[in-house]
Every structure is written in structure tokens, then in C-alpha cells.
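Just one chain follows, in the form predicted on its own, and it is written as C-alpha cells.
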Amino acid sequence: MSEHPFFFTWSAQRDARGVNITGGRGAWFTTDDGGRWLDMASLVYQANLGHGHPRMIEAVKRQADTLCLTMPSAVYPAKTALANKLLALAPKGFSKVFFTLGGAEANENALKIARMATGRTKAISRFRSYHGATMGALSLSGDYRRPPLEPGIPGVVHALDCYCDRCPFGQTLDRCKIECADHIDQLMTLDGPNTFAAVFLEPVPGANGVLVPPPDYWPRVRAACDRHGTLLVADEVLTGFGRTGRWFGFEHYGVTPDMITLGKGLTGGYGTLGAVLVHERVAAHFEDRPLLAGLTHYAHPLGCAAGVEAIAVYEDEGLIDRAAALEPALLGGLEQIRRRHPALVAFTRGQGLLAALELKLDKGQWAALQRGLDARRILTHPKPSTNMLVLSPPLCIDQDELQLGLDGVEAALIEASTDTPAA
């Protein structure tokens, strides 16, 4: 029996493995035990701004000394200028905010927009993707954490990936004919015309693998939703806010969604916020029909004041333009590992600080991998499941830390590879 009064997600409680946090500074934290920890996680990719980030706490302290008690109807000012801080973030064309407690919980409204607004009900979301943990979100997640909560909602369809690496259709990169883009279009025809509400697509699957997709993938989609009359939206909820090098994922590949939905780095994870953002072809249909959802902490004060400052710091500090910068360090440097240890390492992908090294571990070498991550005090995203190592350190890491990273990894992996299980 786990020794603490409370529950651990996703994790069998006996072999739970608790971090005691006490603080941090950067893209660093620190434990009870006087432990220093680089992160190259972003603890659950949420700590975009890194840890103590000092404007951040003195805009929570700000607000709660003039407000931290509304209900849902409330207007005041940190929710207004942040609603208008995104509009102003979001492609031309959007024009509402409809503010949530978190990713998961904007996936889900989304998902009732897109139903209310189309007056349809499927949906279709990709194999290896995740949406979050309420059930409308983990229904349109396609991941191990699904299955065994079925049954979920009705009407969601998922379609093959854009896993260039291994290809569902068999293709190679200098073939790439982008059929997985061109299944979605085949499912709305198949699965019934005119009965698909929205295609929610992360821009790049982050926790399933950092699949990056082609350049062709998105505009192909977007046209087939298009064709379809059917609302295409981005969850942006882990690759939002710089962590792609872009303000929003999807900005990669030149479309605009018809819905936005935002998580994590919306607050860098100094306030319990999600959001999202609608275009005004799907506003419009709410203005003279009751928009049928809310939440009795939608768009809390604290929340909302720490989304406002995250965005001034994103700017002041150039964050956005930082993990672009970066990416060839943290590309570059997984891709040197890959070749260093060829038996080790199959593929290494990413964009911006998101990115996957695909290991060949088994089991017992996974662990060994974990203890050696632990031993150096490196916190990452281990994947043993799907054999994926994700990395997605904060933007405010600088290139020395992120070498640091980089070679403690490879470390724990040469020693991993090495372990012999006892006799």
C-alpha cells in the first residue's frame, strides 16, 4: 500500500515514484532531498517558462490580492485582455474565446461546438494521439490509456498516422504520396457523408511519439474538411506557446483551423487554465442559439491573470524565437547519439523543443534507463510502451543545459544498454 494519503495518476500505486518539488529556478527544480534537477521534460510538458519565473508569481499574487473569486458570467479585466491577447495570437477570422480548466476540458468543448454548431456527431481523431483525460477527450485519444476505460463516447473514428518513420501504407519519405492526409477524406466518404462534425489533430502527436507530419499533411486535411463541411481543429494544447518555435504548431504548415484548442504553456503552468479559440464562421452560430456548456471555475481570475503575463513574458524574452533557435542543437544532438550508438537508437525526430529518440530497449533495460535518468537527476518523458524517449525541456533553456541534457541521456543510455539483469 503507497504510504501517501492521496492517489498517483496513471500509475499502479505500490510502484509509484513520487517527486518531492520544493522549487526551482529556470529550467531547473529542486527536491526535499537537496536534489537539483535539469528538466527536460517541462515536468508535464507545462513549464514553458521555466521554474520561479519571478513576474509570473507577483501577477498571481497581483490578482488574488484584487480578485480571485468570480462565477462564470463575470467580466473583468485580466479575462478580457487575455481573451483579447489570443484573438490577437490567432490567425484573422477568430474572434471568440471560450475559456476552460485545462487541455483536456478544451478538447471536450470544442467537441461540443463542433456537434452544436454542424448539428453533426462523429469526429475523427488519429490512432496515436492524445487529447486528455475526461471521457469525451480520451475518447478521441488514440493511445494505451483508452482501451481500458472503454466504452467512451459514441461517433469517434480514428485514422491511420503520419508516422513517416514506419509509414502505415508502406511508403518510404522520397515516396511519400501522403495517403495517411488522404485516409481522413477517404473516412469521411466511407464511414458516412455528411455526418462528421470535426477532425481534432495535434499539429505533432507529442506524447505518442513526435511525429512530425509532411509538409503537405495539414493544407490536404484542410481541404478535405473543407470538401466535407466539416470543422477542422488543432490541439494545441502540448505543442502551444513556443514549443514547436512557433506560436502555434499548425503556423508550420500554412492553414488556418476553424477551432484552437490551448493547455499548458497558455499559463506555462503557473495558473489552471485551457481555452478555445473560435473562428467566426463558427461563432456566428451561437449568436441567436445558447452556447450549451460551462464550467463553474471557467476563466478563474488567477488563471486568466497568469495567461495575460506568460504571453508579456513569451514576448519580453523572446521565447518563441529561442526554441526555434535551438532546435538545431537538440536535433542536431540526438541525431549525433543515433549515430553513435546505431544499435541503440532507430529514428530521432522533432520540431522546435519537442523531440523523440526511438529506442531498441527491452524491458529490464528500460529500467535500467530510468534509474540512470533518475541517477543523474534528469527528468524526461520515457515512453517504454512504444519505445520513445520525449524530450520537451523549457524555452528558457540556454544551450549549455540543454549539452548537459543531451549528454546525461546519452550516459544513462550506454548504461542501460549494458545492464545485465542479476542472476
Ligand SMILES: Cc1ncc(COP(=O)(O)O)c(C=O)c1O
The other form holds:
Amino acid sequence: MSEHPFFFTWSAQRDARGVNITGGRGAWFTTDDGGRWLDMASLVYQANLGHGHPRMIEAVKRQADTLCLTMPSAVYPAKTALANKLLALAPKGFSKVFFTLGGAEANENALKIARMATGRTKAISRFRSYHGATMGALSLSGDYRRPPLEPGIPGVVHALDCYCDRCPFGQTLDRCKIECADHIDQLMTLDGPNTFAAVFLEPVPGANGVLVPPPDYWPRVRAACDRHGTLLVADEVLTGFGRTGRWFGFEHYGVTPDMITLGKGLTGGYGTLGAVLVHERVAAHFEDRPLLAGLTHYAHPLGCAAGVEAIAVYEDEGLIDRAAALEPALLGGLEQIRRRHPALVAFTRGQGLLAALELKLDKGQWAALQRGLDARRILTHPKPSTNMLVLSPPLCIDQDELQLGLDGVEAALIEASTDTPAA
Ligand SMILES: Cc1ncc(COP(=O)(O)O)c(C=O)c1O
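Alt. form predicted together with this ligand, vs. the form predicted on its own above:
Full complex below, order starting with the chain above.
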């Protein structure tokens, strides 16, 4: 048996590599062996504000001193303030917030709300997607994590992806007719008209390789949803709060979804909180009908206080604009790496401070890459099963730190490519 008294997630326990994290500051975190790691991942995409942020720590302490214990029906300043702030950030017409403990539950509850509001049961999501680990959210997820745990909830149909570098419809960018959007439209016709409650999309699928859609993709899906009376849910758990250089990823595409699900950057990781932002045309359904959803820790005061302060920090430190401003440094740096190593890097993609290198490494080289990154103490999101390395540094990172991270990735990549397995 492994030495730890708790389970590690998503891994065989014997293979799990624990990280003895002790604290950190800005884009860096520390470990108990005296190590200092450059966080090119924002831990698991949530540490947008960076590590050890004094204002965040203070805000949580202040709330702990004031009010910690509540119940779902309780009303208190942090809950009201956060809901108001979120609605102010959302597009015009959003009128209610449903709080959850994290991203998966946000998607679970968005699906329930969509079912109740439309009277329909089915949903569409995509294969290269991740919407969370709870049973409903996992059923929506399309990636490798779902099949081993099936059967999930019935009624989820998966669509092909907007994976432009390897278009599932065999197109090249210059001939692209955005068949991936029309495919969703066709599914809503062919798999039962008037049966689909919602389409769930990550604005830019993140963990599955940063698949930035063509500009017209979202408007086409929006129009298809309108034609079919189906709600459009933007899963902004990963992309929300500046990750793509805007408050929300869908803002790049000029559309308004019907619901927006949030987690991760909502508190920057300083509180366990998620949320569903609901447009008034959906929220209105519940004025006279019961909303059959709720959790013991609904809108926990510590999470709400962290959310209020996080939004203030994003604003005061100009972190959303900063992510947009650093995009050229991140994407340009990755593109240079690709040009210098065409035999190792197939494609680079990204938006804001979310980017991926699509690599051409074999299994042994991936192990060597991981060793090289660990030796340099650089945290990334390695995805050996899809040959992708995803980067998502904290939005407070500076240009020198970013370059340091890119240099480290390139050095580890070169090392990995020359790695020959021990005889
Ligand atoms: C797009 C997206 N949705 C939902 C989730 C699930 O969030 P959580 O792990 O907070 O439940 C994730 C987590 O990585 C995510 O990337």
C-alpha cells in the first residue's frame, strides 16, 4: 500500500506523485524540501491570482472572524455582494446566481436547471471536453475519463470537436465551413427534435488541448440552439476570470449564453466555490415553480468572501488585461519553440494565458520530459495520452518569469528528445 492515508485523484495510488507544497508567492510555490517551483499551470487552473496573495488571505480570515456557519436559506453580506458582482460581470439580462462548491456541481446544476426550465432531458457536449468528475458532469465530459465509469446519466450525446489542427471533418483552415458547429445543429435534428435541454461547451476546451474555435463557431451554435429551443451553457470553469484575456471566454465570440458555469478562478483557489449564472429568460421559470436543487454548504461564507475579494483583486491589479497583454509573449514563445524543433512539436495553440504545445513524443520521451520539468521545478499540465503539454500560468506572472518557464520547457523537451531508455 502507498504510504499516504488518503487517496490521490485520477491515479493508481502506487504511481501517484505527491507534491509536499508548503506555500508560495506570486507565480512561485514552495515545497518542504526547500524547493521553489515556477507555476506554469496555476496548479489545476485555479490559481489565477497567484500564490500567497495577502489580500485573499486577509479576506478569508476576516470572514472567518465574522460568520462561518450558515444554511442555504441564510442571507448575509458576502453572499449578496458576490451574486451582485457576478451579475454585473455577466452580459445584460443575467438575473440570478446559483452557488455550488466547485465546477462539476456547477455543471450538474446547470443541467438540472435546463431540464426543469425546458421540460426536456437530453444534452449535447463534445468528445474533447471535461465538465467535472461527478456523475452528471462526467456524463457530459467527453474525454478519456468518462468511458471507464459508464454508464453515466442517460441522454447525453457527444459531438465532434472544433479541433482545427486535426479537423474531424477533414478540412483545412482555408476551406473550413465550420462543419463542427453544423454537426451540433444536425444532432439536435437527427437525435430527436425538441428533446435537447442544453448544449454544454467550454469556450475554449482547455484540458483537452486548448482547441480555440473559429470565430463563427459560437455564433453558429447559438443560432442552432435558438432554432431548436435548446439552452446554451458556457462552461467557464477553466476559461472564466481572465484565463483567455477576457473576463469570460465566450466574450471573444460575441454571443450570450443562457447559463454560465464557474469555479476555479472564481476564488482563485482561496475558497471552494462554484456558481451558475442564469439568464432571466431561464430564471423566470422558477418564480412560481420550485427550483429542485440545493446543497448543505450552498454559498459558504468563506467561499463567498474569497469570491468578492478575488473579483476586486482581478480589477485592482488589472489581471484580465494583463493576461491579454501577455498572450503574444506566451504564444510567440511557443511558436518559436515549434520552429526551432519541428521534429518535436506539431502545433501550438492558445488564447490569453492558456496555451498548448502538441508534441510528437513517444512514451519514453514523455517520461523523460516529465523528469526534466520536475528537475527544473516547473509545473505544467502534461497530457501524454494526447501528446499535449498545456500551460496556464497565473495571471500575475511577469514577462521574465514567463520566459524562464518557456526556456525550461524547451530545455526539458530537447533533453527528452535525446533520451535513450536504459538498456
Ligand atoms: C471546463 C471544466 N469544467 C468543469 C471542471 C470541474 O471543476 P471541479 O474540479 O472544480 O469540479 C473542470 C476542472 O478541471 C474544467 O476544466
